[in-house]
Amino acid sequence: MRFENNLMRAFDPDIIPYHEIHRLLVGGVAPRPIALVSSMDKNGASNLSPFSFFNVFGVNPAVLCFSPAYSGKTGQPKHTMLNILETRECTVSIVTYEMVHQISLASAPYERGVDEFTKSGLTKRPSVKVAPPGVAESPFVLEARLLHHIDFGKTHGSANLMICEVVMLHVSEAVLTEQGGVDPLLIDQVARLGGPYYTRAKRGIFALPQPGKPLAGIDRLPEEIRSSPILTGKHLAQLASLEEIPEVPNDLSNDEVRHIAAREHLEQGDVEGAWRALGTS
């Protein structure tokens, strides 16, 4: 599906109710990784709650951020935020497909002091550097300490940005590759979409080359190819993902036939075949 000429509606957060903006944002900014955050209050009572406004940033130091926003219904702060402000510690466990029903239980609005580990049946994994436990069922657990807290409004749906330093990582050997990375098929992560929807990451995995050198770019393609009504921006980017663009003879005809043939090759990931279809030797 191409969206170049689609009609766009504008939504102004200064005018549109916050719950409508929330519905649009979580539907459009997706899929989002899920932070299953374990925290403790100053008396040692455990809390476990999932948050999908979450990601990691940088590695030196390694930093994670998530947002336990004020409740859209009550305007009250999340127990996770209150706990971390008291103790400045937490763990983040990555959610896998086998855990999704249990994290749904953990997300219910229990009273403060109720242990969601008990409610969800998830198992506490002792931490090394912080007090809150990780989730034993997760193959990837981060221990973290609070660096900064930014409060954006103290009202219904307002964000709280918890910026934490990762002080310890725990990774299951079952998901590690020989090179020391994490195998995306074996870890089987789940991500959040809008409304009640989730996605299972490994079912949609595909690979793209990671450029280590400057590439030719679409602006270097011949005009005949660049202005093609058959080749989309995706196809042009595939053709332009070379260091040098092959020379296409000027006396070729049947542009439509050649472009359709090139598109078929590109849909299979065959860039060299596409260029041959366009007339290069």
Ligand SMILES: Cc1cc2nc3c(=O)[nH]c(=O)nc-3n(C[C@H](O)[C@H](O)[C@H](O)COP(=O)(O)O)c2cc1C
Given for the second form:
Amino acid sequence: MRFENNLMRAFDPDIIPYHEIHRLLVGGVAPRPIALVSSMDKNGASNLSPFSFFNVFGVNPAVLCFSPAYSGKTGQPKHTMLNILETRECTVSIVTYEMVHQISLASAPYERGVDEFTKSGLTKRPSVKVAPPGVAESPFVLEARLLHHIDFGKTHGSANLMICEVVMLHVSEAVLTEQGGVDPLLIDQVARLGGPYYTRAKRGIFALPQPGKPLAGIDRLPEEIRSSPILTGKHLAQLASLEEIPEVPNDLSNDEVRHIAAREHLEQGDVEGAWRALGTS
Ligand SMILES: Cc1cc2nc3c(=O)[nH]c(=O)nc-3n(C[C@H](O)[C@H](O)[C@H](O)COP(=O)(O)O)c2cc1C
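For comparison with the form predicted on its own, produce the structure of the form predicted together with the named molecule.
Then the entire complex follows, led off by the chain already shown.
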């Protein structure tokens, strides 16, 4: 499906109720990774809750940020935030498919002081530099300390940003690659979409080469190819992701047949075959 000519509807957050904006934002800005945040209050009582307004930013220092909002229903702050403001420490465990039902259970609105490790059946693993434990079932756990807290309004649905420095990473040997990365099939993360929806990352994985150099770009393709009604922007980007665009003789006929043949190759990921179908020798 192509959306270029679709009628777009505009939603102005100054006019639309915040719960409708929430529904649109979580549906559109997705999938989001899930931080399973473990924190403790000043007396050492443990808390575990998932947050999908979450990501990491930069590596020097490594920073993570997640957002416990004031409840849209009650306007109350999340216990996770209150705990971290008291102790300035947390851990973030990445959520796998095996864990997803348990983290959903941990997200239920329990009273402050209830330990969601106990409710969800997830297991504590002691941390090295911070007091809150990680989650033993997760293959990827970060220990973190609060750097900045930004509060956007103290009212229903308004966000807090908990910006934390990552002070220790724990990665299971079972998901580490020989090159020192994380195997995307073995780690088996889940991510959050809008409403009740989740996605299992490994079911949708595909790879694209990472452009390390400036590549030719669509503007350098011959006009006959660039204006093809058969080749979409995706196909053109595949053809244009080369350092040099191959020479295509300009006396070729049968554009439609050549373009359809090229499209077949491109749909299989065969860029060389596509250029041959377009007429390069
Ligand atoms: C997958 C998932 C993602 C969530 N993401 C967020 C989020 O980003 N921000 C938020 O305020 N609540 C989020 N929630 C809801 C909280 O987990 C829920 O309000 C929880 O009860 C908070 O616990 P606490 O008050 O013990 O910190 C999410 C729930 C689930 C299941």
